[in-house]
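Just one chain follows, in the form predicted on its own, and it is written as structure tokens.
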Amino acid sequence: MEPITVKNQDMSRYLEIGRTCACGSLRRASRLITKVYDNFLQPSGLKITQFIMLMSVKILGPITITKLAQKLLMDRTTCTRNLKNLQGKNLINFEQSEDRRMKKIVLTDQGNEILEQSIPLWEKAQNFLLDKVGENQMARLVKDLSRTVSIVRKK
């Protein structure tokens, strides 16, 4: 197979895409910030994705898998897989809802306990980022991302 050569004009196009792609920038930032939270949460045995799911169940629960997936903007299959992992750690349970076709997610006593123990670790991660980025920048970032999600979700 012959190597593909890139014309200079094409290379500038690729560089421009790399420089301006919102998705690429968000994913890089997401991976880095996820790593920060995961490192701080490590003593709890939770990853930030699990912490967020437990927090969401605590705030919204009991809640169906479909509703939780919608709230977290996840596809239902990924949400279910992550919840099964939390169930395997005895942090959540699935209970029958009024509608026999659906199950609701609830935190177990152990899930509540781990969540409570994890909050100070989460706060350390949050404070680390606040120190690095600055409170105003962090507030703007969260606000801008929330607004962007809201706008794109409506379309």
Second form
Protein chains: 2
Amino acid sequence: MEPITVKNQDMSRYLEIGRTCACGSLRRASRLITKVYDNFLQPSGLKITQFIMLMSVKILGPITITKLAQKLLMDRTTCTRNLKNLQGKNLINFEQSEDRRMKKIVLTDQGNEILEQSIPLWEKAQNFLLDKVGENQMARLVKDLSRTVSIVRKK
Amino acid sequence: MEPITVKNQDMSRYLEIGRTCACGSLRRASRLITKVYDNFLQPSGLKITQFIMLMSVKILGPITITKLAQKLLMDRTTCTRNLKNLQGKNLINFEQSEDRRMKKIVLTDQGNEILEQSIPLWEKAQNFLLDKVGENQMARLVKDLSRTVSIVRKK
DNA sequence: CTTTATTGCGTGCATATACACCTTTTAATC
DNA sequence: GATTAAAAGGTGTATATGCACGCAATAAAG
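Since the one above is the form predicted on its own, can you give the form predicted together with the DNA too?
To see the whole picture, the full complex is given below, headed by that same chain.
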């Protein structure tokens, strides 16, 4: 019987890892929730990532790629390519700056328009979750995520 | 003054969306935490996604692609391609089943070995987070994520 | 036993993500 | 002012992600 016992012990260790891995939980949830938002946003032609980037540019005004990437905790080169997609859809554009190393990202008129149109769709997704998960639960989750990020980023 | 007032009102609306979007929070956190685990796992040659998939195959035994994808809340075709990478590294393989539609995923010997070797690296990452975030905080986050996923998945 | 539905899987396409490495431009140092 | 350091950005490569569509094998319906 011993081999079986040993095997079972090992298995419970693996199960424990599977249950407790913070990254696994995050990525699983991220995939699921992303799909929810993407589905609701579909009529706008935007995915939630694109919506978030447009919204960020709207809020942070003309901003450089590097700084936007920092705000979104995204690799700069990821940001570059995501922005290129948005430029291809005519939703953002790049302004040449005085400092010729950098360019400033700005929303186009069409970008503003699409963003405005997609906000109600975002609200539908958000409310769908609020209804299901509960307002308190959801607020706590968002807050905990934000706090976790702050702590982990601290050097 | 009115145009400015209106403009500011709109801006606070955008800010509110940016702060409260569950998907934005999740994806930001997911990017950051993924990087933490990927860094710790680097000596193993695995990324956290691959580690999780190997671990899942270890736990769920010989399992079909579709069922593994369901467990991981991952699109089946994503699962297929991720598995193809792992097969390329000789970490998993496919067994032909009686039902010739399906194949069963199994760990190779090398897959078992690499998984075993990478567990201490995963533990380093997990402990790094536990230290920073705190045990209770982290447990709550993982639990909340799991609960959220359960609720959202319910039809 | 044929027809139809379902199940499991693969591929093409597009987006998202990040690392390594490189170029260009500005800032700092001497 | 020349040299060096730092900052901003781009490209190549690789992995991760999911949708639309199609194929083959099995199960269900008639």
